[in-house]
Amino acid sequence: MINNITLIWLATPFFIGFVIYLFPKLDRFLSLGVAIFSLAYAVLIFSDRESWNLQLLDSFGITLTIDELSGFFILTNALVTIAVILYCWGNNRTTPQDNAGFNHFFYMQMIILHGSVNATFICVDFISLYVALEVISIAAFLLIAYPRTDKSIWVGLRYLFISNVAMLFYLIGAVLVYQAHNSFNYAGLQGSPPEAVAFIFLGLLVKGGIFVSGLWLPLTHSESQSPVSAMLSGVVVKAGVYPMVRCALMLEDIDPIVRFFGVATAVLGVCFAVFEKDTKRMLAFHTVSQLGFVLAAPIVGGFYALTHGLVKSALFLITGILPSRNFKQLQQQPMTTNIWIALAIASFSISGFPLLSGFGAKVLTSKNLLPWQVIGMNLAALGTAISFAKFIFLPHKQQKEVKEAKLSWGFWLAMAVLLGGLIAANIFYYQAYTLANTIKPLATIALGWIAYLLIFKKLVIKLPRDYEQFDHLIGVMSLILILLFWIVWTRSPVLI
């Protein structure tokens, strides 16, 4: 029974995607129905609490595993997609800053992207993952280039080219795993040649926006339309992160590698974010940093991915309706109190403030760190509090005192889904609410706010962007490949 439900659920987004093209007037209803189906499937996973394994074709074919870890990622994908569809529905004609409506082509790509991301969250063989990641690349490219401006097309092509180069390395690694074990299963990494691990991880690091391999991400996420940025940052990058988390849980040799990149990514991303003066670029750098938190403690990465997906999608949608992307200008232009409250709730959650699920996710992650990870992750948490103080301390006034266009019902419904989800997700780890657990996050946030008000708010440092140039990004891939070879071959003691 569950096997049939899984296969129907897996195929539905692709089938509906083509149906939308035949019946364009039903685009929003059908898209929303698919996302709600995913939400129901995630609830089924959590209600059953058993791990389901499906072997399709033969022993060398498609392998699927559905468990609680998959459930967190699928739930994230469902809620973010529902929120983005509602947002687009309410802004179907035009949006203040994006200046483009959303037609049936947009919804079709959105729902195909949703389905292919879901596929990455349940497959445990490299060839199925490869197919799903390639479909994600194409759908994401079409969504990024949707406005059909010169800049959007260039940003989309840049994303597609970098993604394809990374996946070429990945495919070579997958073939090497098959050559060693006659199987594409993730478990085949154990005992495979070191170059297989290096090639596969290079592909996943780039797709997931991890460490310096993720420096393509700030430009791509910040220059896309707000709903697309919400999808990219909320769920798409997790399609590259989830396989690393799964491999770390399956194989002891992989766990230290994943944890190492988790800490390095968390610190690197936050170092850029604290100095960034552009709202969307700051959020994009923080996506890099927060993905590091997901990898730093793989066993609880699913819960952290859920809270991050909800927060980051909400923040990208909110920044899309602000009058400016520049923090300096926003400090001179008060926003309405209603928008500020939504912005503050999301910022409090990602900073680790109690009553929101970001608090439980940070506590749970900190309890599952190894001793050598603690200092780096504490610095990253402090940097997070400093970064989001930029939003929390922005000025705001009542609606009647501010000249702003009235927001659509779609925006507020999207906020209800995402911010309501942040409160409801506390149920997954309500045990976090003890006095001992509360002191450290509150102290970190207080220290971060003081540092922001006394130091970082007054700093004017313009970060160079040369490293985001296309040729530099390709060069960085070569350096990461060398680093991966060194890690796998030497089994560096720094990772133990």
Given for the second form:
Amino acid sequence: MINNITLIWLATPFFIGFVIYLFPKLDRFLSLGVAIFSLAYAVLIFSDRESWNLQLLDSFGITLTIDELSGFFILTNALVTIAVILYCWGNNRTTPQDNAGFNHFFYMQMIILHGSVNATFICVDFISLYVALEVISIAAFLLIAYPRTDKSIWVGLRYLFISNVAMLFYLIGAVLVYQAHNSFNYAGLQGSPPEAVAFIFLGLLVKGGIFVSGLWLPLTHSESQSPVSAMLSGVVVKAGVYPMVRCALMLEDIDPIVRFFGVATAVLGVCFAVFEKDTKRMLAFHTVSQLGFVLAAPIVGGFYALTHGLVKSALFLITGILPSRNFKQLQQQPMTTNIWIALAIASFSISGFPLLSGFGAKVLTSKNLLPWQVIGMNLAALGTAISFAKFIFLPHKQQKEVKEAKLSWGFWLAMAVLLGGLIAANIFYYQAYTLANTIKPLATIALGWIAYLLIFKKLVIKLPRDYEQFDHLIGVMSLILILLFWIVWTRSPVLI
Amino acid sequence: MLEACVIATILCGFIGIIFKENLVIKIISMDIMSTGVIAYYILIAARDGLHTPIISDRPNLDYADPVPQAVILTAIVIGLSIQALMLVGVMKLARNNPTLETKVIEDSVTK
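Next, report the structure of the form predicted in complex with the partner chain; the form predicted on its own has already been given.
Then the entire complex follows, led off by the chain already shown.
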């Protein structure tokens, strides 16, 4: 029974994706239906609380594992997709030159992207994962390049190129695992040669936007249209992160490596985010940092991924309707109070303010850290508070005084889904609300605000962007490969 | 020996991606790299024997392992489609950037 539901759920997005192309008029209804189906499936996973293992075909076939961890990721994916569809609902593309609207092609790609991201969250063998990640690359490229301008095509091309090169390295790793164990299962990473682990992790680090190999992410996520950025930052990068979390939970040897990259990327991302002057770039750098929180404590990574996915997509959707992308201009140009409230709720949640589930996620993560991780993660949390103070302290006015186009109901429905989800997600970890737990995040936020108002608000430092050039990004892959190899090799007991 | 050749192919492709200026040559380098990866799969499949794995009357032949071959077929198809997609993107870009040098495109686009 469960097997059949899972298979139908897995296949529906791809099937509906092509049906949308046949019936362009039904595009939004069909895609919304698929996303709601995913939501129902996630609820089913949580209601059962047992892990399901599926072995399709023979011993060389595909293996799927569905448990609470996948449940959190699938729930994130479903909610973000629903919100994005609602956000796009009112804007139809009528003429081919119209860049603001969305037609059936957009919905088709989005639903295929949704399906392939779902697939990565349940598979536990390297080849199914490879196929799912490559479908993600193609669908994401088509979404990024959707406006068909030179800029969007180049950004998409760059994304496709980098992820494809990374996936070639990943394939080498996968065959080395096969050579050692005659199976592609994740469990085979244990006892594989160190180069296999290095190759596979290089692929996943690049796809997930982790540490230095994730520096392709800011340009890609900031230059896409808002709904696409929300999908990319909210769920698509998690397709690269999830396998690492899964491997860390299955294998003890992998766990320290994943935790190390978690701390490294959390600190690196936040360093860039604090100095950034552009709203969307700041959010993108902040994604790099937040993925570190997911990796730093793999056992509770699912819940953190859920809160981050909801917050980040909400923020990207809001910045899409702000009058400017520059913080300097936004400080002179007040926005309406309604928008500011939505913006502030999201910012408070991500800084870890009580009553919103970002608080629970932060407490849960900090309880599962190892002693050597604590300093780095506290620094990252402080940096988060500083960077989101930029949003919270923006000026705002009542509706009547500001002349602005009226916002569609779709936008508010999307916000209701995402921000409502943030409040509702508190039920997953209501035990967090004790006095001792509350003091630390509040102190962090207060310190962050003081630091922002006294120092960072006036600071004008422009960090160079050379490291984001295409050649450098590819070159850095070889350096990360050497680093990974060294880490795995020095830990491996076989070679001593 | 064969393994060294295969790995050299992969490396050549990778170095080409970094050092060649022209976008089309970069894509061709990527193709060379993926050819290397495919060859590596075939090499590992054939390490125990070269015979086609078909059940027949003749006993005890050294069979090639069918699993990596089956898997790499998927990767070949995916690689092909990604390259086709990339070349379409390049065609579109070529209209305004006839030289197709990545540095030039990057500068003109990110401003």
